[in-house]
Each structure stands twice: as structure tokens, then as C-alpha cells.
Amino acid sequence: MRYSLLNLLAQGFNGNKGWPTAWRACEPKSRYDAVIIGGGGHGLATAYYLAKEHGITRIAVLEKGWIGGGNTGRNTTMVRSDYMFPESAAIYDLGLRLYEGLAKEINFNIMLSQRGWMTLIHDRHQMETANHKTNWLHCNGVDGEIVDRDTVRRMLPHLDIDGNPCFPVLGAFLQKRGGTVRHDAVAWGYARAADRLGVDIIENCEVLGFERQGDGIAAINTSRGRIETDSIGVAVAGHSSRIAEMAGFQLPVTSHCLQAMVSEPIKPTLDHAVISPETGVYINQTQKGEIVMGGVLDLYHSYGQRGTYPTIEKVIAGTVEMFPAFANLRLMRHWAGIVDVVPDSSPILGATPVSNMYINCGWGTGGFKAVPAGGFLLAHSIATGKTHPTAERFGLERFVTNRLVDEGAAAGIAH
């Protein structure tokens, strides 16, 4: 639907009670082809290829809370695909490749913004990973190069380079086709193009239990019913051990808290994402102005959507080293998302113990620059009943047979 000025003008005078709404509020049925836990980035963009590439429409989409209330509108909405293995490149690349499209595909601005992630290289040692690094991403296909500390400096003017900094730069890994996606937009657009394929999105529908039949799962228990189902997708993030174990088997996942942070709003001044190795804090600025900060896990287990003063210090003290100037801005808000580690920082995708269960986890601190690809690669897994080719090293036996994908050590940081 087409809006003047004059109705918008309209809509802001009256309440904005006119507007349509993007998706149905749905009452769950009784019975459902596929249903699929977790109204995230990750489960509803499930939803949206199960229906789109699979023809499976009577799909339902259960969130606890609200759509996009978890991860998905926690994170700094930074994405890159710049892996070192070839099984993480291609996945990640899958995801960044999707998201360039999806904003014309699901006739929705993701308002993704291509400026450029930044790797910042402060040693010698370093800048022989860099390059070794750019060399490998060449060879998986990935774009990649490294700049000089005199292009650095033209691109971040305000960066303390020549100030003597206590963390010297000498250059960066730049991705160009990295940067920033609004993180609500993705799981809005994914909602309304779900529900418009006939997608049941249910809200406020906590999964309190597992009825079991045979060596499979024939109805799901929730706080709004009783659900018969032929096949289940999880995508809950840092919830997964929990689904998990309602569901009788283990995962070997840790939940943390990821905290990130705003400044007030300021007139635009840095125009690329930036991550400094040396402090672990990455930034950028949003498209109002504010500028977003994270930086590393809380280091104990919780499932609080909060975190600690000390990591806030840590960010914010690893910030203004990188940018002085960046210290007279107030701090407007904190939160954390609940985030998915496993040993060896790489996704857990595919078969689970139960037959008819299917699972996409363990994205630590990457999960919403993967998902699109997240989506796309659960959605084949469940309508097909195997892993699609992209996904098979990152199947929960490698965990048995040793065959881990140890991103976390081959990138130098674990997001």
C-alpha cells in the first residue's frame, strides 16, 4: 500500500491507528506440516524459504515473546564474510550474498549499507595473518584485501593513529561488501513475507514440552495448546541447550551474554564498521547517528537479556582509545542478547538424535550476519530430510568423531 505526505501527516496526528498490519496475529491450529521454533532472524527466515523454495506452507512459527525480541534486535547488526575454512566461508558468504538480494526479494529495505568492514592490524605479526588471511579468502572466492595505515587514516579521520596510540596501526583487512543490515528490518521483512506464503506467526507461545512417538516427536506442548506436527525446526540461539534437553538429548552449548551500546546521536562521522584486535571492540555508526559499540562475551553462563558494569568499562574504555574524541558522548543505552558457543565457534546445523528434529545453533556471537543462509540451509534439512551439501561439516557428529571446524582459532577472534 502507497502512502502520500498528507496520510502519513494523517497516521502521526491520529495515533498511527490506520496502518496495516505486517502479519496476522495467529491462533495456533491444532496440526501443522512443520513447525518451527523461534520467532528470530533465523526462524522466521526458515519459515519464509520452507514456504518459498519448498512448497511447504502450513508451517507455524512459535516465539515466546515477541518476533525479533530476542538476538535478531540484540546484536550491532554488523556482516561480513570473511572466514578463513572454506565450510565457513561458504556459508557466511551464502548468508552475505542473500541479504544483497533480499530487500528486492521480499519487497522490504533491510536497509543494508555495504560501507566496509575493517579489521584494524597493529603489529607485525598481525599483518602477516592479514595476508595470509586475504590470500586464503581468495582462494574460498571472498573478497578481501589489506590497506595501508595512510588509507586507514583517510577513511577514519578520527581514529588515533598518529597521537601515539598505546595500539599502533599499521593497516587493515578491508571487506568491502561488509557492513551493516538494520537488524529489526530483517526480522520484519522475513515475518510479513512468511505470513504472506501463509505462514502462521504466533506470538507469546512458549514450548513447555515434547510428546514422543517411537525415536521421533508427534506434538509439541505450548502455554497457548496442543500442537501435532510431522517435522520440527529450532533456531533459538542461546535457548538451544534448553529445547534440547525438553526434547531428551544434549548439545554441547554454553549461553553467554553479548553485550552492545549506544552513544547519543551524532552528526555522521564514521563511515565504516571498525574492530580493533588489540581491544576486541567493534563500532559503527547507525543511520540516525548514534554510534554502536560491542566488544567480548560476559565471561559466566546466564540467560539474562543484561549484562555487567565491568564489560561496559572494558568497551567503552577500549573505544575511546580508538577514538578520543569519541569520550564527551553520553552513553544512552546497554543491553545483551544470549548467545550459542560451542568448542570449536562454528554452527551446529542439521539431524539431531530425534528423527523428525532439525537444528540451527551455535553461531556464538555471528548468527545475525548468517541469517539468510541460516534460514535457507535449516528450511532444506527440513523438507528434505538431509543436510544440504553447504551445511554437512557442521553437523553435530563432529563432535564424536573430532572433526571440528575451529573457526574461533583460524580468524583470530571468535565473531
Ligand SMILES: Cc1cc2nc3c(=O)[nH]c(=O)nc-3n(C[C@H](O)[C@H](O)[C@H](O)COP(=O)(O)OP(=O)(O)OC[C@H]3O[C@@H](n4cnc5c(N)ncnc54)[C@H](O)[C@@H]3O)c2cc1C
Given for the second form:
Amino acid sequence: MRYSLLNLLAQGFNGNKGWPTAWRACEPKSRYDAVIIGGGGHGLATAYYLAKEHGITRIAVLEKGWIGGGNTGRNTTMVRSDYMFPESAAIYDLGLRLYEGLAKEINFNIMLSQRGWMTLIHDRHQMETANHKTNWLHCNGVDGEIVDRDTVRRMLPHLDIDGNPCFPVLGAFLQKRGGTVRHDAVAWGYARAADRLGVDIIENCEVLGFERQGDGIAAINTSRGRIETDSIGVAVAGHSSRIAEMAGFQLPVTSHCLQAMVSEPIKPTLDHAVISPETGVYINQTQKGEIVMGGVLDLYHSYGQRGTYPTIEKVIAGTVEMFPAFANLRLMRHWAGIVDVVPDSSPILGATPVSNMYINCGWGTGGFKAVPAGGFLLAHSIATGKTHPTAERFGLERFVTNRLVDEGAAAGIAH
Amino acid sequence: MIVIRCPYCDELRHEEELEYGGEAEIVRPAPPESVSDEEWAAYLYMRTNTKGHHHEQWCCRAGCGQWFKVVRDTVSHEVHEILRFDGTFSHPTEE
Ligand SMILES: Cc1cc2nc3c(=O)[nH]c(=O)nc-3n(C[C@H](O)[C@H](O)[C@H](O)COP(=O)(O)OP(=O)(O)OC[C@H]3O[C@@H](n4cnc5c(N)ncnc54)[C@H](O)[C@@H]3O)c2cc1C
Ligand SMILES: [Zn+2]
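Switching forms now, from the form predicted alone to the form predicted in complex with the named molecule, please provide the structure.
Now the full complex is given, and it begins with the chain already shown.
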């Protein structure tokens, strides 16, 4: 069924009883042309673009839990494309451009809200860096500007701009096309769109091992049986090293816990997505009214997908420094996701030491904004056996040739 | 939250007082002139990223400043063993 105003009205009169399920619950078949491991945004988008752009439709997406139950459903939903190096700008802006047309393309409201992404500037050094970055963005054809203190005051009336001696605000970097996207809608929308093109989405199906044949893989052993396939796409974020280990190679990835939390819902008070490099806090208000807050990742290696008090304390303290009025709010929920951190804070895309396995990982703390691009590029690798020109600089071999794309240093906090 | 008793100053330290130093037992390949690019890449970047018992390094940063070795479960954060670098067994964690 197409989602439309007419159908919404018709279903409303019908007591909303006639909505069909968005995607089929599939039994795994014994063989597919391509199997995608990981039912997060990147995996689902890969399946969708494989079917749509390359006409391959005998595809399965294997997800050990539920669709979007990984980082895709746990992130703070902020999107932007203000990365510095031209090759990064190309990837992240591809992501944002695809998001801009996605709701229409897949007939699913992903609630893209381009409310503006603001990075606060607290001192003269940050002002210089922000100007430097903005110049780079303009060279890369990406929008971005510096706004002054009075503009910040107007845009963020609740920000403590005068009373806070620790974190003075000199201005902000603003990307107007940045903002938020409803995270679950991205997972559900891609799942539904892929399903409509014939892709089997198989939940509760964990990949447990591989059957090797020559320098490739012939079959996948899963918790729901053995599946043969011609090629494999891997998009499992924090669990990438586990899949690589099963396939017999190592990755330059460490898994860390990244946490986020939301307050009770309140009336609209915060119109933009804001990050402060000084407090490490990023914050926005959901359409439901909750204030969503996140901070820096836990600095030790972890697969413990749960929150911890030291981080909650740091994030709340930073938030209250910036927005003292939020001290009155009650915390509703907090949670964590396991993110895949790479030494240069750039993704790993393309071929692996296994001839028919392609990978998409290393997005770390900031891959939600790139979901459409990551899916598009992994689909290209699987379908053609070659890396798309946009992904060329992001191959695994860059760690051997030592040609890193150091966005950690270039674009500051990796979100 | 991670809580570890420092094997040098014998104080109970929690994660805010400690500094994480990554996977332990990563040995620099030698001699440099005969080490291949692949070996350098493995040494510099490739990690086991273990899910489960992980051998790693911690520093008693807010205390005595000593580095030491820990075997920790990376899912539960339970500490199974604490060791000094000279190999002398220190103690398993008390709870
Ligand atoms: C708290 C938090 C805040 C964040 N904030 C932002 C933000 O504001 N903006 C931004 O751009 N990014 C953000 N990120 C990062 C972003 O969420 C991730 O980079 C992105 O969602 C990764 O998508 P994915 O599809 O690769 O991974 P995931 O969504 O994690 O999907 C991977 C899937 O693989 C499955 N899987 C794992 N192992 C197996 C197996 N053996 N067999 C089968 N399935 C398996 C998992 O269950 C999971 O569902 C944040 C992350 C977190 C945790
Ligand atoms: Zn000590």
C-alpha cells in the first residue's frame, strides 16, 4: 500500500485496522545472490540500492536482533555534512543529499528537519579553526557559515551566553542544511522499500560463522540455518571485528560504548541541533518535545551496550552549564550503542581480504548521517566487485599505505 | 562502571581516576628496516577488539601513575586479573 493522505483518511475511518505490515517476516532461503549482514541503516540501505540501482533482488538482510535495534535506533539523529577533506565532504554530502530526497523516493516520512546544525565557538582558536573549516567547505561545494554572538543569542534564547565565565560564546559555525532525521523511520523506510523490491529481511538471525571456499566464502552459518551466497556485504558497526574474525582477518577497529539520554517532553524551546566542543555535549529537541543529549564516547574498549553513571553525570553537567533552565527537567531514559572506532575517524568501505566479502564500517560515533551514502557505496561494491570512485580513498588498504583520512583531527569531535 | 584496585598503590580506583591504554602485549616489530608495510600496519592499527576476556593496559592516572595489566570482560566489565608488567601476579578482584 502506498502511504498517502487519502489512505491515511481511509484507514482513519476504518479504525486503522487495514494497514498492511511494512515488510514480510521471511524464512531464510537456502541460497541468495547476495547476503547483507546487519539490519541497521547501512545494511538496509545497501539492500535497497542493490535492488534499485543494480537490479539484484535475490538478496537477504540478516539481522541478529530486530531491524534498527543497533546504533541506527540508538543515535541522537543529527545529520550534517561539514567534514573538511574533499573526499569526506563528498561522502557525507552524498548522504545528506540522498536524505533530502529520500522520503519522496521511498514513500516513507523520515521526518528530515533541516533546522540548522550549530557548533558553538568558545575561544579565538576555535574561531580560527571554524573559519578555516568553513573555507574548506566552500571549496568542497558544501554550505556553512560563521554566525556572530548576537545571532547565536537570537537563535538559542536559552543558552547561557552572558553568565558563564567558563564557556564564553563568541559565535557559532552554522550549517543550515544540517538538522535531524527520525532514526527509526530510516530503518523502517529502507526495510519497507527493500522488501517491496523483493529483498528478504530476516530478523532474529545471527551470523555464527562462514564456510570458506578458495579465497572466498561459499556459505554462511546462521542461528536459522545455512545460507549459500555469491557475495556478502557486512554492515555490523561495533561488531565488525567479530565478523572479520569469523572470516579470518583483522580490522583496525575498536568497539566503544557511546551513550545518549532524553528528558521528559516539553514545549518547543530548542530550535536547532547544537554541539559545544568545550563541554562535549550535543543536544537537540525531538518533535515529541524531549531534549536529547549525548557526549563523548567511553574511552575504554567495550561491548557493554548500556549507560554508566560517570558519563550521565558529565553529559548532564555539560548540558546544565549551557542551558541552566534544563536543570529542572527530569531524565526519562538513557541508553548506549557500541560504535566502531577507527584510528583516523573515517569509514572503511569496499573490499576485504576475502574475495567475495565487502565491508562498510568504521563510522564510529557519526555514521547515521551517512546511511544513504554508505548503503549506496556498499551496494556498488557488491554489484560490480569494484569500489565506487567516491569510496576509493576509504579502503582497508589505506592502513598499509599509511594514507589515512584524518577527520578526527580535521573536523574536530567526530559526530 | 569500571573499578580496579591498583597493583602498585593498592587503592581502589574507578574509571574516572584511570586511563585506558588499549590492548596489551602488542610488540613493536624489529628491525625497522626489514619490517614490511603489512607488519607495520598490523602493529600500528590492527587489534583483536575482543568481545569477552581482553588483555589490556591501564594507568593509575589520578593516583600513583603506574601502568599495569588487566584481564577484563569487555561486556560485563568484570575484572578477572590484575598484573604488574614484570609478571608478578597481583590479585584477582574482590567484589
Ligand atoms: C548514542 C549514539 C549517538 C549517535 N549519534 C549520532 C548522530 O547524532 N549522528 C550520526 O550521524 N551518527 C550518530 N551515531 C552513530 C550512528 O548511530 C552509527 O554510525 C550508525 O547508526 C551505524 O549504522 P549501521 O547500520 O552501520 O549499524 P547498526 O545500526 O548498529 O546496525 C548493525 C546491525 O548489525 C547487527 N549484527 C551485529 N552482529 C551481527 C551478526 N553476527 N549477525 C547478524 N546481525 C548482526 C546488529 O544487531 C545491528 O542491528 C550515534 C551512535 C550512538 C550509539
Ligand atoms: Zn596506583
